[in-house]
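This document starts with one chain, in the form predicted alone, laid out as structure tokens.
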Amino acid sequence: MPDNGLIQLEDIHFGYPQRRHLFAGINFHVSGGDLLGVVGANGSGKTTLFRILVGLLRPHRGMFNAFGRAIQSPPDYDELRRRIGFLFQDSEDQLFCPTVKEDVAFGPLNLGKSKTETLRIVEETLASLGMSGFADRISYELSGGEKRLVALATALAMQPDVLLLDEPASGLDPRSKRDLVEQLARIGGTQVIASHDMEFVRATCRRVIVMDAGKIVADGPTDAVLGDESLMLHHGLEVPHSLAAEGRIATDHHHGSGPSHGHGHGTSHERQEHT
């Protein structure tokens, strides 16, 4: 892992009873002020992969380190959720106050912030994804992005050192959507985005890792990974139309592989990365 490194999953096994296998020995690292996507077909393992990081989920063997120190027991999982923000796939499962104040204050509280601290950090928070006025809403009234916006507050306002944003596009028109990728950029930091939305994650990330059947099966600069045709074809995915349009597609007949795997697709078909 690179010394900046902040979370690495070695050698990873987990299952469900219908799918026992499904990590059988993944190796993923974030690092500090990674801006990484991971994309895949329904069922490759993205959700499992968030809800392992996360803590929703324990590997069954394998070495799972995080923030400079191993996580193995309950304690270990209370810091790791308190340095990662969560953002839902659904909205309505993250939004269950009357009114956005108590939604984003939530967290803040239940880390033990004074009641003033916690106003502050709301008033912040809000703030910073331009929803001043929204305090005193009633949260189940709002639009899709604007739920989607309250639900990202409600992530940021725990002050993590990692956001995950598990499809964070999903259901938003296309304003809603360009407002989600500039808040995005402002908030900086590190950031890992699972979605299906290819463009999304080339306006989002600078690095992408492909997901198959429990594997990663590429890791690199998001254009290099998400302009190789023949990889994004043979792993159920689509090149993003603004690629295409730009002429920037790799083809070539190597399958399963990817940037970081010496098969092809390195140097040879290495691509600027969108930014």
Given for the second form:
Amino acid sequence: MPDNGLIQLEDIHFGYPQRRHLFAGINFHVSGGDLLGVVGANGSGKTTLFRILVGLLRPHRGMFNAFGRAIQSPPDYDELRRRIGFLFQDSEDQLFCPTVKEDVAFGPLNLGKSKTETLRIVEETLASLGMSGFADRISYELSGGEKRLVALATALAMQPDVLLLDEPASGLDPRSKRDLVEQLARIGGTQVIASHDMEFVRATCRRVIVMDAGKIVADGPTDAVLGDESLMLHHGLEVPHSLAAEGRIATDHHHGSGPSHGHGHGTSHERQEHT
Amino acid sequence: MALAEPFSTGNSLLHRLDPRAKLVAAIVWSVTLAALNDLRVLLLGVICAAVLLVAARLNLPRLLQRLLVVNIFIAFLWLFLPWSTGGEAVATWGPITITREGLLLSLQLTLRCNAIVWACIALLGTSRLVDVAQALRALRVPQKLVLILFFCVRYIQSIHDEYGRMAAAIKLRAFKPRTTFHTYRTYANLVGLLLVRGHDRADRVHEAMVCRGFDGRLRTLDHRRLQKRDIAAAALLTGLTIILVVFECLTTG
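Which structure goes with the form predicted in complex with its partner chain, now that we have seen the form predicted alone?
Starting with the chain above, the whole complex follows.
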């Protein structure tokens, strides 16, 4: 476990009534400054992992540490949500106020900031995303890309230590996607991004984990993980076209400095099986 | 068109008044008008409401569109009440007898509804939904009710969009509504799915709010203070309502 670990999940168990053992002892960590991509096929547990990280779901068992303390009681979860900004898959869920300004102000006001301070935060946050002129725009009349950026602004206005972004690129046109990549690069800090869009993950993350059926099956530098063709194909994913174009696809399975496989259970076996 | 708040922006006196003052005036006005019966007094009420609408300087085509919707419902009353209310006959067509009492009742309801709706559009329509919600909270309406109202209006368009997508999906699969069990079942499924999706969305919105520190209280940037102008306006409208009541008492002896 790294010393500067911001978030650590150890031996986490979680399930739904219809899928009782989705996570059966998952381990996960995020370090300060990580730009971490979480990839996996549908139903692999990415969103559930995020919902646990932000305290919307409580693990049935296991240890959850964040920001140097164990997360157990409701006040711990409140503090957790204050320090982790979460961008939802559907921006429409996140924008419920009449105007952009009020949507962005919602979080700071709930944190007890004064009106003046909140307005300053709103202005600064919107300006940092290049959306200064959007303050009085009506949230539901924005385009998909604009909505996504405003939703991001609502999370950033909480001044979080970690940003969780669940499918931030879904439904965006190429230009909006490029804008988002630029903004995320500029924001920096610690970001965890779940996405099916491998190009987006490659453009935004330095480290990637692959999830499959509630397990973390690979963890390593972005290009090493995403460029492992057999790993990607075996877990229902595909190698980004840009990596293929650069000829940086690894087809053998014995990487010296490549991704570490088998965080979890029986993954080595799985890997042998598919090789 | 998304969430319809077409009259909430503007620069008229009514737009500038505090939503709490307008809300109090609208409640007093609506409750009183609902209890008045004299046609002359109700007509006076309609005139007062029309003055409010003029003062609000609303977009006329959109206003007429909205009033049309209200009056379509009232038109149904005119279809049924004149012959289904007992009283002195004024005209007879075959088995149908139009009564004086039926006509008067229809007229009374028309005037009453329009006086209330016109005033509410002028008073409440000129505030944003979130401000009306805040005003309701200020009047000690339970927070849960206020939030239910707020989110109903906020997400009604999303639910309508959802319905549109599902309706298009069933149409694309050659569905034609008929008086058959299959049609009833299809519509029942559609409504059921709409409820489930609405519930899911409600969950997600709540989670999004919780993630941003929501603790059950709706806070906004707009913290107005009641000014003399607001109190005067509320008093004026309440006074007007009292005058109507006095007229009613005088005319009915």
